[in-house]
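Form predicted alone, single chain, as structure tokens, below.
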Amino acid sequence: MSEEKKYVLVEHEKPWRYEEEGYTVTRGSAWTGPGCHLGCGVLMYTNDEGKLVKVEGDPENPFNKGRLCVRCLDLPEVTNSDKRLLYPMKRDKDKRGKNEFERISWDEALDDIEAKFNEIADSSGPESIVFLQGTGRDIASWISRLAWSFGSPNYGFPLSGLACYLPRVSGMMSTTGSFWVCDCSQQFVDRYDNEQYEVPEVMILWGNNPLISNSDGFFGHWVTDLMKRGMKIITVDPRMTWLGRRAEVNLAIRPGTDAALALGMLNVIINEELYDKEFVDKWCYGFDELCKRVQEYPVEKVANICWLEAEDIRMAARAFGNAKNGCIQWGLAVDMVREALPAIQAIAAIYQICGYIEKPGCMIAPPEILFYGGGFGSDLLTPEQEAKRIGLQKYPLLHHGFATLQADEMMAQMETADPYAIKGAWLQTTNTIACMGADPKRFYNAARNLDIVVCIDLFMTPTIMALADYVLPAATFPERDGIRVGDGPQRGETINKCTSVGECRSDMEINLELGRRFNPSAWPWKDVQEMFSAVYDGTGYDFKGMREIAPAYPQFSYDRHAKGMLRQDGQPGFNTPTGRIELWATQYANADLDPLPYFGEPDPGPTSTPELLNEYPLILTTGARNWGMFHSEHRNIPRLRAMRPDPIIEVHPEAASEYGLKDGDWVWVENQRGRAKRKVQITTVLLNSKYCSTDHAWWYPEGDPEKLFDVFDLNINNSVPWVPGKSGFGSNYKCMLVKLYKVKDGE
């Protein structure tokens, strides 16, 4: 190791571009597209002719050192594929839905664009048009500003809630000033071997299956590496995993009742005097408030919500707060019920209380290489401007996290026209129709009657070819240059490219070369190294030199809230309107939201609607992954393909006995607003025979592109209102009511 400009530097024994064995090896990070969260280091190998044949992981990289999933082993038969989008493309308005596209010029397709968008912005306002994404991962941040620097406020994400990440995000932006993750070493380049860091003595894996979903920056094979060093795990899970088995407690929760779970070990923790009391004294607000009401939640009260033993939540609540430190890692799941913030807002005061912050082995909030995400570019628009972002009137929470704007009153406001009328999309590494929007055909009704609809994709995806008037075709991230600064404790790293597909481009050249088109001064860099070369200013390097030394990380230490690191003034605290960790949140006070954390029923649900319960028996929780696909990635890669080639749904075999149902039997997934094909697997890791779940974002790339390949039969979210929280983040995908019934033939 050597330090330098403030960061830690990797040794590496060979440049970040060598010959070997006849082959190009170029060291790069793995983050979309394709791909998940992570940014795991990699080694790709090109042939003379430039092609990609073979990844593998980067052992110089303290990252992954060297491990990578089947996704990036399997990466040259993605960047390869005969289906990848190779040109611009364009289709007439009114043959929305036909495959019936015709190859033109990236000129002529951006000249195209930027007219017809300027044309909106003219007659309607910029805000008119709204910019889209799906899990963006590196290229957020261009999107956000490309939206921005055209002048509109509405860019975002298509889905309920904002129930992906966001939740967690604005709430601990709210209650902390900060955004937390479980400290398992990955801001040291030497490792567990650092002289400062600790074992987590216990780690909580919450509603996260880390080594399967891998969420905020989290390698899940960190959680294994720590428990061969003597760390313990408790599960939050309906689900039995492999991590589950090996648990000391694994909690199979109701899904949807996660609040109540919290505040029920939250009163464990309270009244048996588990907590620091140093700690909240000096570093809490609101704690006596939170006493009050956690005596609302008796454990007794909370297992029978939970359908859980209230013993096996008193262990758990005992293991964590008798500990020496601890941490929770948390996945989407507390995202993905309807009121996802005062889960989130429990959840947290576990830790929070237990005084796990900024201490070896604990939370830490990450340290941060550079400002960058999705408030890159906000203060391109005017006040004006940014008033009109959708939902900021209804929803002043939207202030907090990335500044996007709320996806149910878009989709309300594209029906409606009320304030004002939206007229175009630009669609961006989002396939919405497949994977992230709920009620799937409303959100093609809507925007089928958009004046115009830009997609930007690897392949073609129901969403393209439902609605898009303009293909634009985007490269893997082998075929591109690119920087990976994201979620999760930051490391400066680089995306090298080393091979070119088709007239592929870059997410960031893209917006790079249209985003100059509106606003020149936005974009004043000749290209997209130059441009990266501008986000890194301040690091002491530009994209080039970080690329030789790349990953870099910053300088850390522990116990920041006390050195005044957290805070934007320098005084020592938290970056909240008390200064401290709000157990009583004052901005949900002034949202005129509860400022403490609460259960909030799922509904519909077995308590809240049991008269539903007859035709609806079951509890389906949606969205788990799987091994070889990454959202609505991947369905059409054939080696990735054979590990999942139909879309389950898990039943547990007392369900499926008394449905009269059998391993492989085609069934309708139903409940009182849609209905999706699934093909059934019996498994006892379902731990109640209430429980069901399946994978999400289904389409079949070999069916008929006219029939829009399948996905309104496949898609489980035909299922899911839009329908968020009072807050306006979290939505009900992940504890639905449902009954199963066989698929008839011809069906």
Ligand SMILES: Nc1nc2c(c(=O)[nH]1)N[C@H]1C(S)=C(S)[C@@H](COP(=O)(O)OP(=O)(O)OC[C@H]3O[C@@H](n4cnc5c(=O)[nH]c(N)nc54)[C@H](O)[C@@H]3O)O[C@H]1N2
Contents of the next structure:
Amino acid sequence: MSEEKKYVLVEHEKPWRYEEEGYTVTRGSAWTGPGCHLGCGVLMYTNDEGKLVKVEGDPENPFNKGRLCVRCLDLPEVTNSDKRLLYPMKRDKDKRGKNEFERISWDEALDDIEAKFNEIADSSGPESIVFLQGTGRDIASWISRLAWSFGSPNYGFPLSGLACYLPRVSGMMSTTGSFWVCDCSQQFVDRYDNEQYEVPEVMILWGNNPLISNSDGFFGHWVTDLMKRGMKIITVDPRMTWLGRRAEVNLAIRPGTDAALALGMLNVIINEELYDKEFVDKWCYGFDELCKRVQEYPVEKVANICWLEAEDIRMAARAFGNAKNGCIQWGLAVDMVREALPAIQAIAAIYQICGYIEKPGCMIAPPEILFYGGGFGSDLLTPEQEAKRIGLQKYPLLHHGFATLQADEMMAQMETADPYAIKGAWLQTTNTIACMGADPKRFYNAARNLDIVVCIDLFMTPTIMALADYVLPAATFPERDGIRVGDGPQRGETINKCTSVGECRSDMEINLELGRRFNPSAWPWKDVQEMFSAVYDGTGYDFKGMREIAPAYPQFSYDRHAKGMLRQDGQPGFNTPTGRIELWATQYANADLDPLPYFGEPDPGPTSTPELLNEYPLILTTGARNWGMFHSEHRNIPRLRAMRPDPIIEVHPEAASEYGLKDGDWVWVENQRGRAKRKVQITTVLLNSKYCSTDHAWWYPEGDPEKLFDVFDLNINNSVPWVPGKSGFGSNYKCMLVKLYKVKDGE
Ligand SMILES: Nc1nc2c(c(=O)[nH]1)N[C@H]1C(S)=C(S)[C@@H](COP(=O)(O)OP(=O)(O)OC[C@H]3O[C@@H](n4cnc5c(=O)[nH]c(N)nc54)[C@H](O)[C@@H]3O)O[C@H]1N2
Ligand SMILES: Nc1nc2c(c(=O)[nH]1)N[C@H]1C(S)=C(S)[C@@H](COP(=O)(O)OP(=O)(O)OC[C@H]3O[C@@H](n4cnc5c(=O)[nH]c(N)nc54)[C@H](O)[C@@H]3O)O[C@H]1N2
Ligand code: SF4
Ligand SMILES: [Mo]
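What would you give as the form predicted in complex with the named molecule, now that the form predicted alone is on the page?
After this comes the whole thing, all chains and molecules, with the earlier chain placed first.
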């Protein structure tokens, strides 16, 4: 196939770099850092001193069509911030927690790290160093490659229950062989106007607020674009959002009961025969078993569990089941409950039995996840080393999806040294004690005993101050080259360097340099551009070629399961043991898990532990995203901090009056495990007087470094234990019982 046929290209009016009114304009894709999951098209303006002064949306890029959110518009303030880490630093191990870092050169830093990591590998085995990252920033693939080329199978996220995205990915990979996304025409250059495309009749937004979060390859504005073209939406959210207000119905679900709701909707769709019989017959496995299971979830019972109206559940199920086409855009809330996997399985079954698969405006499986986290370099590990991956024996589903360690097992192993001791940590793109982990004191105490901790970040953080022996300063995306490695349908995009700050280096450069010291054959490239070109091998373009033409869209067609395009052997069907979408999951049965979806009550919770309700009467969900902040980032960026100066807890007016709270009061939010300080915001966006909702990831960059920027007073994960679901996936970050009481003077 000729290259012109293989890709559909955008027509650019100007080259990727040009001059305009005294500025140099560089076209490219926005990636991290600072954090974001997407890759919106940007135009970056630099002045004659090479300083980034302005960022605008690229109107030629079909992904975002010129639109940007505030964090990209305010990027120059981040890149040029005087709070940036500007050079490598080291600190004696016995001074951890003290603000006594010493500037060193890159050579010294890399020489020391190389020597110390090798020493540990020689004495204890490379598996005794864990390589940890935060959310999917585009460095992910090179962190895993660094771990695996070093010989350690222990790469991953230090998040209890791996409760972000991985439950969804692993759940989908093990039951369908692919990962599914809503078809918003994102795979077409001409988007909504493409002749193959049809607007979904109904989209369900389930535990996801995409206008703010823009997560996992999904740009929130697509929802409003589609609504303008006639799409109806249904939202599932205990809080009222901008989209919820415009929905046919918002199901104000009790946090943590999503599996029950999905099973109740399946009950309606199956018993009222709204599903696609032909599709189920031909392409699904285990429908009869699912039918039996959903009889255990009649709508009235589900309404009771979820604190919803039965009629609203019926209305949502009917609107979706009767539609010509439809899709479900789900979010973090479905991962952040302990029994996440069965919740995910139940939600996915709704569109699966409706046959909304591989058709325009339905769910599509991105042709190939080029490489993201798990794929790039997994062959570097010997089977013997791979078998040492933390959690793999206990949780066999870790075989599906991303090749990561299991975080709760890692936490325990750091404390017990069983079956082997953890000696060192490489923390790249994670502020673990402020955000990523559960119970942050546990990680803190265990990591203080490690022989070496290296952190790679843009800014000083509580995690670095508490733990790091070496700190390497990373680049923001305008300071580096890169390529898009992400989820959703792939497209060729490049990130293009247009400025420099201090001695900062890109994460990819750092990992390439260190990686080739550990294992030269695994890192054969002379520089990062050559490394990126290797990834684009087979596309007909190298990095520089892609930079000229990006974004490049691979050809796309629907019905790929029927055409044999979803299985490696080219046979029609899905990449599962039965070749079908498994409503009854073989892989779950093999892992001694219930092969059918079910609902597990959040524990603690109002139903499973009613005895706690006297003391802890409110149901807390955490971490609903806000515009200006990405996790624990941006609190040190004045304009963005001004949008959210304080850590907020949203409280319903009735609860506020019951507990004598006023707007602006400072309270402790406490459960039986721990507490965090919050400022009260009384609001009716909470749709039940028992619900409250708070920010996650708070610390005060302006605070005392040696008090770790107050992180242990502010991190809401003080209340979250390290306890995953039965499968190793899922954890109760978004459903717990709490009480609120006023902070005393001087606290
Ligand atoms: N209670 C509660 N806790 C949660 C959540 C919740 O909803 N509720 N959400 C969870 C979820 S979904 C996730 S994914 C995790 C996220 O957890 P993390 O990803 O660990 O988030 P951060 O704490 O922001 O840590 C990111 C760090 O990486 C740095 N950084 C940003 N970009 C770059 C880069 O390009 N290179 C380098 N080297 N560093 C960079 C930032 O400055 C920051 O210090 O948090 C989880 N924690
Ligand atoms: N601005 C910004 N954007 C981000 C991030 C950020 O920190 N800041 N983080 C990124 C990351 S790593 C992730 S994972 C995504 C997450 O982004 P989303 O998937 O959108 O998740 P949240 O914003 O945590 O929650 C979405 C909605 O779920 C609702 N909710 C809370 N509890 C429940 C529940 O039990 N059930 C249901 N059905 N709904 C519930 C909340 O009220 C909220 O409106 O955002 C990404 N994008
Ligand atoms: S979603 Fe927002 S922050 Fe992320 S790349 Fe796009 S404009 Fe930037
Ligand atoms: Mo996340």
